[in-house]
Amino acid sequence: MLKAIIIDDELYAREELNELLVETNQVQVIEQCSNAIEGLKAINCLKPDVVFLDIHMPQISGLELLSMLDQETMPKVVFVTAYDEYAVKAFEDNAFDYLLKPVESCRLLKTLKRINAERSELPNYEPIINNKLELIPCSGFNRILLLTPNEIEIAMSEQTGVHLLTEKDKFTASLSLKVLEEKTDLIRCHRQYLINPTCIREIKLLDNGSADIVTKSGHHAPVSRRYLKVIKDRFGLL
């Protein structure tokens, strides 16, 4: 049985799709989410087989959420949308699964049949997703915040998650370092660290061939020997 997550900001649409999926006896809905931020956390935590993703949602759209996922580990995605000629054409041209609202049970069964037949295959979503992220969802101090990438000085991976340092605060991101490196202008300086090159104030060279970066706000990030040459080359340093 397929494990599924439904992400849609419309309660009625979520409940209706959930009922249709239950009736098929082929899908277990393990979570329903009302926005992309909740959906991102649920996908990373629950590892579903398939996500039924609404395209038009406030703040972060379905396609923006898709851009935040690691393309190598992401689940199957079925796009759910009210009729949109251009969106539907994009899905069809790239052979992506989609459902039109209101969802019809016969069309849903056809989609599930296709998902089961192609379960081991992962479509390439690159043609319809953004190459760069405009917003980074974060949590901290009992709130959820949307950061722009240029606000981030350092991103670092720790046992408790991926943390982002801004000028004054520290937040926990729902994204991996890999996605942040691929989808923003942050650059790798260490296996566990990314740095915003526009926020570097000083690079302290150390005797062991590594270095320490100090940002404009006084944050520190290590530079391993592996990445020191890359950093030097970027800034034309000898």
The other form holds:
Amino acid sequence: MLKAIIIDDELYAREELNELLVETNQVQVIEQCSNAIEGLKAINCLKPDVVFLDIHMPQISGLELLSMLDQETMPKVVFVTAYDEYAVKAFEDNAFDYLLKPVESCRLLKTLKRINAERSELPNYEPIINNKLELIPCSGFNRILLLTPNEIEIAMSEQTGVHLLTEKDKFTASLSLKVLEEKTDLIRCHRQYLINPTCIREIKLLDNGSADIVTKSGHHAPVSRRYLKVIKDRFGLL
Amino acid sequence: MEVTLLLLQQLSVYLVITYLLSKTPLFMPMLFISGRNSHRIACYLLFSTFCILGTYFSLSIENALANTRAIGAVMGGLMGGPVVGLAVGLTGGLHRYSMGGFTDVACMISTTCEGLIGGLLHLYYLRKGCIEKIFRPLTAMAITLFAEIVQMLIILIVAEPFDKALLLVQSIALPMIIANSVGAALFMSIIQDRKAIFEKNYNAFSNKALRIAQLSVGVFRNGFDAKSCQKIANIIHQETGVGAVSITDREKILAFIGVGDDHHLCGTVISSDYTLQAIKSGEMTYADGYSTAYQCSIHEDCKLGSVLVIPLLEADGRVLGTVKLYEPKQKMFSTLNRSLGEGLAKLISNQILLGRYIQQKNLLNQSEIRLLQAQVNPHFLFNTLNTISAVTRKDPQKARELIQHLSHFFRSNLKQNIDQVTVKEELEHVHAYLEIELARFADRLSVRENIADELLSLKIPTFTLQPLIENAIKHGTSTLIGKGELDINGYLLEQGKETLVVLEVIDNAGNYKTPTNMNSKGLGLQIVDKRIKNEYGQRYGLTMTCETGVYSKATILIPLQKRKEA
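Switch from the form predicted on its own to the form predicted in complex with its partner chain and give that structure.
To see the whole picture, the full complex is given below, headed by that same chain.
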């Protein structure tokens, strides 16, 4: 049995696909999500084998969601769309699997067959995903927030998750520090910290070869010896 | 006394010549004081002639001449100003000097002075801003009287011997003063009459032209065709009173009204040489039936005797067709109608161009509606089919309903060539659309509708409301992760003296961005706005307001009742 998550903003579309998947007896739908942010969380938590991903969704599209996932834990993705010539062309060019809505059951069976066959291969969606994220989804208390990367001063990974410090607030991101490092302009200054280089006010050099960064709004981030050289190089300091 | 009568007799001949001259175009410059050099030169030439004429029509008395020279000099000054007056007086004076006699020098000086006196009065009135006063015969009479007295004084002072001069003045003073003053008054009266007649004609002309212009506005709205040409030809025929009017395109007669319409039939190919020539050259041709023979090219017993063919020109000078005015054989072509004809051709040409422009604008409108209809986007269609497919499994009855809504939506989309529908009909179209979207977004969309009952029967342009709602869902509520809310309101609003129909579509997304340029408003919204503005005027149409993240509001304003005559 494949563990699957369905992400689609339309209720009937989710229900229909769920029914079709159940009928195949090959898939167990472990979660249905109505938007990309819920979907991101579910994928990170439940680690499904396959994700049925709608492309047109509010705020964050299916393709944007894909770019927020960590390459190493990337599930198989089956794109689902009612109509999108550009996306379909991209899928075909890259031999990615996709389904057109309304989904035909025989076509679905073919797709599942292929997924089972390629189960051990690590999918690479690089060609169709964005290199830079435009919005960073954060969950707050009973709300969903979308930050733009330049609002973030410091990102840090703690026991409770990845936290983002902005000028005034602190949020919990649904993304890993690694994805943030790869898909935004934040740079690594410590194993557990990323810093926005445009927000640095001061770098205090410490005796033991490490440093401490103070941001424009007064947040502190440690710089480990390993990353101090990288940061110095970046600013042209010797 | 005898001298007075004789002089008045001479004056009569002089005035008859004046009267005859007044009938010629030579007199035209006298009717209006323009202050231009051309006017001055014309005055100088004309009045110098009268001045010299006055000398010839003189009575020889005691080796001197009793004459009406003063009229020319004073009038010259009066009409042309001091410079012209001086020049006329000097010319008349030199001419008089060449005739000799013991008063030759005195007469030369006095005539020059008289011209100057007239000119100074002209200058005086000009400065006071009441130049029209010089046209009063009494003014002319008084100033000539004064000038003649001055002349007599000059003769007494300058002419030698004084005794002889005194004797002369005693005998000619009274007759000359009387004859010249009366003569000047009559002269001015002739000018005044001409002026009055001219202005009357001028008024009649402009009235006629304006009336025709007024009547012909918008006649070519549906193009330059036989029907509109019939209308215009009728108007011209009635207003000008010419024998017959015809309008042709480049090949055939489009309209013919008046004498000879039994054989000048619409649709007949042009056979008249004059017309063909006018079309070829782009210039007016005229056959008065006398100096240039005219014979109807269709029927030899045709009663029409003269024709004026004026080409209708496009902006680039290409000939569109002609307007032809005819008079029957026993009637003359009035110059009035001839010059009116030229103006008419210009007017009609402009009207045709305007008509063509309006027509193109309408065509554009129609094609835009088609575009709007064709804008039913594939996303919508496939999403709908997917929704129906999903619903079928669980609720076949609902699926059937959705298919009916979709069918209704497409049917009303395909209704072409209708430019106005009632609010009720537009709402039905909207409902068909909304039912589908409500099914598609299920738990994520709710719609509140609040349309005042009195609006339902009002007519609005087709596709006014639906594109706004589609826009609000596509770019508004569907982008929300939370629940989308849509408000559709319709009500009447009193604004000053006017009652407005207000239609609002409000979403709770607040995504609308004020466009940085006109084209980014979104084609659908642009067309909605443009069509309302075309129909009702610039003050109405679509306005968008938005509070980012809170709401976007599309407001349509349409005037109640008033529908602009398109």
